[in-house]
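Encoded as structure tokens, the following chain is the form predicted alone, with no partner shown.
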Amino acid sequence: MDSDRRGQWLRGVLDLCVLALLRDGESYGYQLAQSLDAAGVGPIQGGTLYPVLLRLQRTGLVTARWREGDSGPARKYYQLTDDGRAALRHGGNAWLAFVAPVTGIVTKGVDG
């Protein structure tokens, strides 16, 4: 059930969570991937990733383009538009307002 609950809360906020990572620059999908992996959210699959960023570059909030790499295959890589920005700043503070009263309510039934 643990990983069923955590596939649930990450599809709530993986767009999010790309367009935070896309906020300093762009990047590319296998560097998304181990972004998040390295902050702790955990593996994301391409099949699971490569949607986000597709639903995201047809919405406006990224833009992609092909790169030729220095040793081995083009990648597409991903940059965050002014919408994207006003999408992580809206999103984000909504996130924040959500995720507070949460936990606070899971912190008294852990503590208590």
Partner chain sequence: MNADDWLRAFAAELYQRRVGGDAARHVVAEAATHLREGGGDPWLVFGSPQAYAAAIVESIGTAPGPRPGPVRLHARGITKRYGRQVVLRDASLTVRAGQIAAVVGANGCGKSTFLRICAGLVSPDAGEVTVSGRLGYCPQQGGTADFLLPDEHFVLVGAGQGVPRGPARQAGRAAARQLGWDAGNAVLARHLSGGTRQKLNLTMSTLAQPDVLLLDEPYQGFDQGSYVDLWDQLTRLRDEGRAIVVVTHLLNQLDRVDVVLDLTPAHQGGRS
The other form holds:
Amino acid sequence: MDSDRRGQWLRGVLDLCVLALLRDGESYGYQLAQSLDAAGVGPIQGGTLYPVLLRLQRTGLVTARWREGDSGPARKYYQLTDDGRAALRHGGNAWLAFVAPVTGIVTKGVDG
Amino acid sequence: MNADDWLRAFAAELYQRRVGGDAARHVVAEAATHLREGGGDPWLVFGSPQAYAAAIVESIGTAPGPRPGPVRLHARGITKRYGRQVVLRDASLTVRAGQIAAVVGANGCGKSTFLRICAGLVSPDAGEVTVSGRLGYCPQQGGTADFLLPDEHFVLVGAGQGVPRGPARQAGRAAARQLGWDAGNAVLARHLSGGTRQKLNLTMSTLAQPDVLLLDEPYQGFDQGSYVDLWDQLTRLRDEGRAIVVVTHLLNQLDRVDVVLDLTPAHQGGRS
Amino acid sequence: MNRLVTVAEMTLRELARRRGVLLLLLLMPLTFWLIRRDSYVGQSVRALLLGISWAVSTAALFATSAARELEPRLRLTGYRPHHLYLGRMLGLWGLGLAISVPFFLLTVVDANNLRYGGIAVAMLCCVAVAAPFGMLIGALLPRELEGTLLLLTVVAMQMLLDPADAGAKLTPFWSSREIATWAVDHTDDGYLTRGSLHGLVVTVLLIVTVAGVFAVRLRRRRHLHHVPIA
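Same protein, different form: I have the form predicted alone, so give me the form predicted together with the partner chain.
All chains and molecules follow, beginning with the one already shown.
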């Protein structure tokens, strides 16, 4: 039940999280999953993450290129585009505007 | 099922869902990288190959263009007897532009005969074949000239279509490279290894840019790498909108084909 | 035109590379010449002509058999039947002329008191007849061995038959023998005329037959309908 609900929330906001993580520089799938986990969102499986990255790429919010890492195999690195930046600003604000009243209502409910 | 098996199954699922060659390669490579770095059971990380392929298709859509087009080859009611023995009974096959059809069945069930009838080299006792556009045919063996160089084969085929020598040679070498073969060496066809000779055979049949390509067990003598190259090449040709018929007794590539005609006598007829 | 020339050229290239076969083929006319050389020049000329006929028709047989599987697919890439058989014939005629020249020079150097023009015409007849003759046998008989044996029979028969015999005129290489008689024995011009006419008629007949066989073999089958792409 809990993980189901978390999954539903994530589905709505994972693209924003990814865009936000890419704001400060390029990254690749596995690293993004680790960053999300480290931030406390919980483990994100590849099966969830990569379709989101592909959709962002297709809609032009990120670009991708294959590059050899300093060590290890070639990886597909994603980078934020200007459109992606704009979408992050726009979508992020909308999310915050949505989440603030939800938090307020739920807080009251929990505390009460 | 280990990670490699999962990746192979996933790649096959992508092919079947018509995800374009490069896109599919990148997605598979990315999944492979992820598994290598993070470890874990691919079934937990990505889910089943089918489900993940479906998710990918939803994200990027299928490759543009390769949807099946108009009918290019239509064989209907093909019956062939040799003496008293009925080799083919009422066999039918329809292949559209952008499709690969496999003709399968036990040895001696008339697969090659069916293909030769489609190519117009043998007359059936009953039935008709309609071909739209240019026809290319790659015989099982003997389609090359022992005492000619690969380049001379290309010139010969090119001249049939009015292509000058230089361009014909270049086109032949380029087509050979798609099969991982450098055809520029001056080696007579009779001195080529079985697999390389078969590549020459194949190259000749694709050189004329056929709209309908008929291949009779085209992988004989191929090693694993050449085999993969062949199927990549066929997929490419399919995505360019050609109609391809492959006679085969190997069933492990059926996940890459769109139409199967099983000529085994027990259940004759086409299914797709 | 380009198709014709390309087929002719490839035929020549293929044959030129079958060096072993080519040498053995050339050996026959030469041996014939050498064996008969001491006895009677007329015999050796006739043997030489038969040797050339044998060599060219055998080469034609091999070339035709080798192309058996290749031709249908060339047909699919845009060749018409006449491109294929005429092109091959042109190549074989070229080869025949090329091997005749040294043998002609051999007669000039090695024998006296011959009508050399007649020798040349006789050789031309051999080559003209042998190319379509070998092709016909190659097209009708499925294997090279059978074809070779048949050719051998024809050549042997040609050698043994009395040319004055009425039936001898039915053999394909009678023309060269008749012309050779004119060239060696200085007989009347009737021999030359009859021989040349025979050579011409036989060549034309053989070409027409080859054309017929190839047209049937490489025909468009009735069950196959071609529709151009709109």
